[in-house]
Structures are given as C-alpha cells and as structure tokens.
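What follows is a single chain, given as structure tokens, in the form predicted on its own.
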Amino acid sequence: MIKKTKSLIAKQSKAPLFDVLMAHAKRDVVSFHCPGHKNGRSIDAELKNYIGENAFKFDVTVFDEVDSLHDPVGPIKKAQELMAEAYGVEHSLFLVNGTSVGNIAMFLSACDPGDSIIVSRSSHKSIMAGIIMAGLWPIWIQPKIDQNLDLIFNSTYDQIKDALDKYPEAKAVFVTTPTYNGVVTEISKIADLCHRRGKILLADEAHGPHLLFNSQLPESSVEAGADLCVQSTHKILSAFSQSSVLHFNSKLVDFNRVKKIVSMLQTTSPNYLSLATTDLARRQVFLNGEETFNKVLEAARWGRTYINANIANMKCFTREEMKKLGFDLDETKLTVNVTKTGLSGYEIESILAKEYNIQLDYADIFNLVAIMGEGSNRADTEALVDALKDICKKYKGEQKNQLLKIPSLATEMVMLPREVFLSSNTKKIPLAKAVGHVAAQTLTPYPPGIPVLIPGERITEEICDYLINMSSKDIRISGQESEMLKTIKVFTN
C-alpha cells in the first residue's frame, strides 16, 4: 500500500479537473460550442425535471480552460499525475471507453505485428479485438475449471511458467485479476517470473481499482509490478460508466508509444463529467478507501456467512477455500452457487429483478454474481439475503446434473487472426462438415462465455461436436450469424 504522508494527503485532497469544471459551470458561460444542448437548455423536459440542469453544465468541449484529453497541459494533466501518484506508478492515462479500450491499447503498445502473447482463453472479449488489431499470434492457456464450485479460473503461475518454457519467443503475458468472481491470481510471482525472463506483463484489473487502498484486500497488479495495467474506475469506485484508467510502470515499453496509441483509440469529444468523476473517484478512494471498504467488506462477509449457514440450497465460496486452491479472493464480490435449487442463475436473476427490485451484475446457469462497490452497504446485502431466502421457499426446480466443461482449446493456429478477420476469402459451410477447416469467426457459447473458436484456428472434431451439442440445447452462442447455428464461416484459399 502507498505510505500516506501529510504532504501526500494534502496533494491527494485536490481534484483539479473537477474544480475547473465546477468553476466554469458556476459562471453560466454563454455557449457557442458543442454540444448542442447548450448547458442543458434544450434537454428533454422529462429528463431535465428528473435530474436537473446542473450536470449538463459539465458537458463541455475542448478549450483551454478545461484542457484536452489528447494533449493535456492543464487540469487533465494534473489529475492524471495525481492518479499516478495515488497508485504509485510512473504515469496514468484517463480512458473514456472503458477498460476494453485500455486492453486493446496495451496489446498495441506492448507488441509489434507478428509477435506472440500468452493469454488465457477466458479473458474478456476485448482481448480478441486487441489481438486482431495488433496482428498478434495468441498462445492460449486452457482455463482451469473447478466442477465442485462451478467456476472457471484464470491463468495460474504454473500455467504461465509452462507456457513461457514452451514458447520462449512470447513477447508478453496477459492476465486478468481479479476475475468477475473476485478471484485473484499469484500476481507477484507472475510479475517476477515475467521480468526475470524479459517479458512484458499486461494486467486487466478492471475489477480491482480499490485493492491498493484497503489492507484487508488482496494485492493489486500495480503493486505487484505489472508493466501496464487497466482498471475500471466505474466498476467498484464511484466514477461514471465507461470511466477507466491505464497505468504505466515499465522499463520495457515506450510510454510515448502508449500515449499515441491511447489517443488514436479514444474519441476527440470525451465527456468531461465522466472525466471529473474519475478525478473525484481517485480522491475518494485514496483518502477514505480503508474506512469505506472496511464497511463494504463487513457487509459482504455477513452476507456470505449468512447464506452459507442459513440457506440450504445456496453456497458462497470463501477466501479460505480460494487460498487452498492457490488463489486469493476479493470478498466484495459475492458469488452465490444455486445449482441445488433446481433453478438456473438466469432464472433467479430474473426473479430478483422483477419481484424484488434487485439487479445483479451477472448470472450463469450455476451462479449469481453480486458486485459490491463503494456505495454498497449492509442494508443492500440484507435485502439480497432476504430475497434469496424467500425465493428458496417459493420456487422449487428440478435439480439437474449439469457439469461446467469446455473442450480442449489448445488447437492449431494456422493463420494470424487479423489476416483471417480482415479477409473476404470466406464462405459458410455446414457445421457438421467443418472439421479440418480454418475458422473465420469467433464463436462463444454462454455459458461458459469462453470462445471455443477464433479466426485462424483449425476446427477440431471435439470443438465441432461441442458446438453441435450446445446448439441442440438452445444455448446462446455469441457470434453466430443466423438464428440457429447450422453453418460456420471458414477461410478459403
């Protein structure tokens, strides 16, 4: 954790971008600039009556007073410097298109076309965009599945070491930590391994911008020494949706290249209210993170303990269980396994939303995922627990013996994904006849949400059978181009 001296606390108490925007809004400046609503004057009356007009006064465009995201010299520059100081890194860049754009930027910044990168197959879908745009060879790590917990794990230290031993030419390693379920991998050991071998470590820490600021939470990737790390300040902290930050702390990557790539990928019309909330989110978590997340953790632990002790057909895995498996756990994520209820996670998620006004972040066949953040409290957890108890009394399903499983994804990469993705030399053929062909599309069954085919891969009989089986069960397969998955797009010479 960052040592908080009096002088550092005094600096971190400032919010330069927010202060400038607030001062500008209070002056009631006559607007002859974009956007067209002119300080909220023309906003739809129904919306304006509900949220008021003041927020729209922060929705300005680029001019000297408020600075430019693409060439910051004023308050944005100061806000980014404070962000870097708060996280103990060399540089931080504000992102306005979420961690997705940060992931893409990391791939483009760390690697040259034709390089290879080690990455888990269970990574976020933006990873495929980064691989395609950067023209990289992916070296896939098969995700580990725990069928007792109905859970998919991200890359372990041993898996990454084995991959580096087998593919020493890899330029970089990409990890996701924490996962959607809050599972944190052995990030310090992985960082040390990568740097001993001269490899760049990229970290998708979308769900971990708070880890550094509470002593009861697992280690953060920035603290562990990741070269580049992206965090979603909107997922757990208080920033608006789409607000994220890219942290730079590397001797292996050129920061000027990172800046140019981030600028290339981002809009020239950023939302300044979102940027201001990023500035404020940093101030809040730096000054109050220990106290705030102590309360969030207390509420989450109460909920986890209560569910495990009092709701017979539901279970939350614990931090102790994760540590026995070689991982750690951000306890602010509540994963509730519901397989013994006979209902799917999807069904319970829908019941919670429609009957109890409780909206979860994510569900699959086996689990519910309740994400707690800076604004969560004990009352929220109690409402969720009471609803789950009630659902168990009111609804009875027929228990199914379903197993979470995926085929072997260590398939042959025949062509660069970019080359196939951009090619017009493709055709559709019956799925049953696709074995041996080179895939020209990405297909991702939900669950488990892992791509079983990507452009440039040889289609194996196992994967073909798996897709046919998934399709026959009416399981949604993202990427299919028709109502039913009967054909598949393949590359033709």
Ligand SMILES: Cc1ncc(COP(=O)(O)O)c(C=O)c1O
Second form
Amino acid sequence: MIKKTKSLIAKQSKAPLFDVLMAHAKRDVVSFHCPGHKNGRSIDAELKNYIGENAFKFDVTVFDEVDSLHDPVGPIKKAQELMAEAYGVEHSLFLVNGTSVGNIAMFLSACDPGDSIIVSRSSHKSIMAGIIMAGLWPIWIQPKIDQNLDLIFNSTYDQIKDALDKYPEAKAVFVTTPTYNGVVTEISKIADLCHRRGKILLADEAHGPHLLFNSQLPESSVEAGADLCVQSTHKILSAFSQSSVLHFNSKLVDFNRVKKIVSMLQTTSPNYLSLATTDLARRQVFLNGEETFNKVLEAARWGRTYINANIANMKCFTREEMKKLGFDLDETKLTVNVTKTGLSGYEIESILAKEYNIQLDYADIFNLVAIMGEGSNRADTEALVDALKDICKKYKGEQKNQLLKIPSLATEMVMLPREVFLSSNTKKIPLAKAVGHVAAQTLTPYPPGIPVLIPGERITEEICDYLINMSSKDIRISGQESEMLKTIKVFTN
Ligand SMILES: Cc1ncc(COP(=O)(O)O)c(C=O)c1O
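Could I have the structure of this protein in the form predicted in complex with the named molecule, to go alongside the form predicted on its own above?
Expanding to the full complex; the earlier chain stays at the top.
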C-alpha cells in the first residue's frame, strides 16, 4: 500500500487533464478542429436529447492547451506523472485501446524478435497478437484446471520456476493476475524469482487497478515488482471503456523503447473524455479506494455468503478455498457455479438479462461471473441474489455432468508463430488428415476459451481428435474459417 502523507494527498487531489478539458469545454470555443460534431452541435438529435451536449465538449483533438498523448509536455504529462506517483512506479502511460494494446506493447518492449517468453496458455487473446507481432517463441504453461470448481487457474510460482529451469534462455515471463474470476497468483514470489534470474516480469492486471488502494484486497503486481504491468482502468474503476494504463518500473527494460512502441500502436486521435476519466479514476481511487472498496467488498461478501447458505444448487468459491489452493482472491468478483441447476451459465445469463434486467460480464457452461466495480452496491447484489434464487425455483434443467477439460498442449513449436501467420504458403486440408502438419491458424474452443492450436505448432493426434470431437458438438470454435470445422489451415513449404 502507498503511504498517504498529507502532501501526497494534496498532490493527488488534483486532476490536471480533467481541469484543462473542463475549462476548455466551459469556454465554448469556436471549433475549426476535428471532430466534425463541433462541440456536440451536430450530434444525432435522439442521442443529444438523452445525454446532452456537454460530454461532446470534452471530445477535442490535439492542440497545445489539451496536450498530445504521443509527445506530452502539458496536462497529459502531469496526469501521467500523478498516475505513476499514485501507483508507486517510475512511469505510467495512458492507453486508449484497453489492456489489449498494453499487452501487445509489453511483448514488443521487453523482447527482441526470436526471443522466447514464458506464458500461460490461458492468457487473454491479445497475447497471441503480441507473440505474432513481436516474433517470439512462446514457452507455454499448461494451465491447471479444478474440475470441482470448474475453474482454470493462472500460472503458479512452481510452474514458472519449472519453466525457467527448463528454458533458462527465456527473456521474460508473462503472468495474468487476477484472472477474470479474481484469482490472484503468488506474484511477489514470482517477481523475486524472475529478478534473481535476470528475467523481465510482465503482468496483465486488467482486472486489478483497485488492488493497491484497499488494505483488504490481495497484492497488486505493481507492488510486487513487475517490470511492466497493464491495468484496465475501465474495468473496475470509473474510467470510460478502452481506458487502460501501462505502468513501468524496470531496470531491465528501456523506457524510451516502451514509449515509442506505445505511440506506434495508438491512434493519433485519442478520445479526451477517455483520457480525462483515466485522470479522474486515479484521483478517486487514490483518495477513496479504502472506503469505496470496503463497501463493495461488504456487498460481495454478503452475496457470496448468502448464495452459499441459501441457494442449494449454486456455489461461489471463497477466499479461504483459494488460499488453501495456494492462491488469493479478489472477493469483488463473484463467480457463481451453476452446474447443479442443470442449466448452463449461458442460459442463466440470458434469463437474467431478459427477465430480470440484469446483465453479467461473462458466463460459460459452468459459471456466471458477476464483476463488481467502484459503482457497485448492496442493492444491486441483492437484486442479483434474488433473481438467482427465483431462477432456481422456476427453472429445472437436466444434470449434464460435463467436465471442464483441455487436451495436453505439449506439442512441438516447429516454426515461429509470426512466420506462419504472415506466410501465404498455407492450404486447407481435411481436419481428419491434419496429424503431423504445422498449424497455420489459432483455434480456440469455447469453453474453456484456451487455444488448442496456434500457428507454428505440430498438430498431434490428441489435438486432432479433440477438435474433431468438439466440432461434432455444438461448441463454438473461435478462429475457424467456415461454419463447421471440417478443414484446417496448415503450412506448406
Ligand atoms: C485478463 C485480461 N486481459 C486483458 C484483457 C483486455 O482488456 P481490454 O478490454 O481493456 O482491452 C481482458 C479483457 O477482458 C482480460 O480479461
């Protein structure tokens, strides 16, 4: 936790970018700059009627007063410096294309083409983009699965240590913590291990921008010492969607390279409302994170306890259970296991939306994931719990006894994913004849949402059988190029 001295609180009470934009908006400046709506004047009438014009007055372009995201010298620079100070890192860079772009930037910044990187196969899809764009050899960690909880875990210390022992040439380690389900791995131990061995630690903390600011929440990667860490300011805090931050705290990575790469990947027309809300989100969480997240935690704990005690067919795993398994839990994320209802998570998610006006963030066959954030409260949690109770009374499904499983992903990485992905030496062949070929596409069945093949990998019999089996069922396979997965794209030399 950051120590909040009086002078730090005084500094952090400022929001320099927001202040400048607000002053600009209030002056009703005659606009001969992009965007074309001219301070909201020409916005569609129906939309304007509902949300008014004011928000559009923040939607400006790059000029001296509001500063440039690509070469900041004014309020954006100050806002980024305050962000870095709040999180206790050397530098912070604002992102306007989410943590997705931050993950890609981390791969491109930390590694040179041809380097290898240790990474869990259960990572977000943006890391495949990072591997391809940066021209890296991935060293995959096969994620552990808990079939009682129907849960996929992030990489553990032991898994990373084993990978580093086996592949000492790896340049960096990439970890996701917390996961979508709020599960936090042993990030301090992992950071120490990486740094003892001179390896760069990259952390996807998309779901954890609040962790540092509440003493009851698990440890954050920035505090643990990750070299680079990306957080989705929009996911849990109150910034607009797409607003994320890349934190830099490293002796192993060149910050100038990070800045250049981030600049290459971002639009030259960033949304200033998004940037202003990032500035404000930092101020809010720094000043009020303890109090705000105490309330969110109280509501989440009430919901979890209520579901576990009163809804027989549903279960939320607890922080104590996670600790026994060697992890920690951000309790503000409620994962509700629904397998005993006989209904799938997808079905319940849809009933919640259509009949109860409640929208969840995520569902799969086994679980619902209710993500709570800065704006969540007890009343919302009660509405969700009441709806779940009602659904259990009204709907009865048939027990399906499905198991969450993935095939062994231990296959040979024959070629660089980048080389195959960008090559036109590919052809489609029947899936049934694919064993032994080199895959030229990424295939990800949902669930569990883990790629079973990526470009450059040798197609094994086990993976081929698994895909044939999946495609015969009603399972969505992301990456397939036709309705049914009958053929597969492979590399031809
Ligand atoms: C673990 C993880 N990393 C990265 C991302 C991408 O974040 P963003 O939506 O901010 O681009 C997500 C999105 O859900 C995520 O769950």
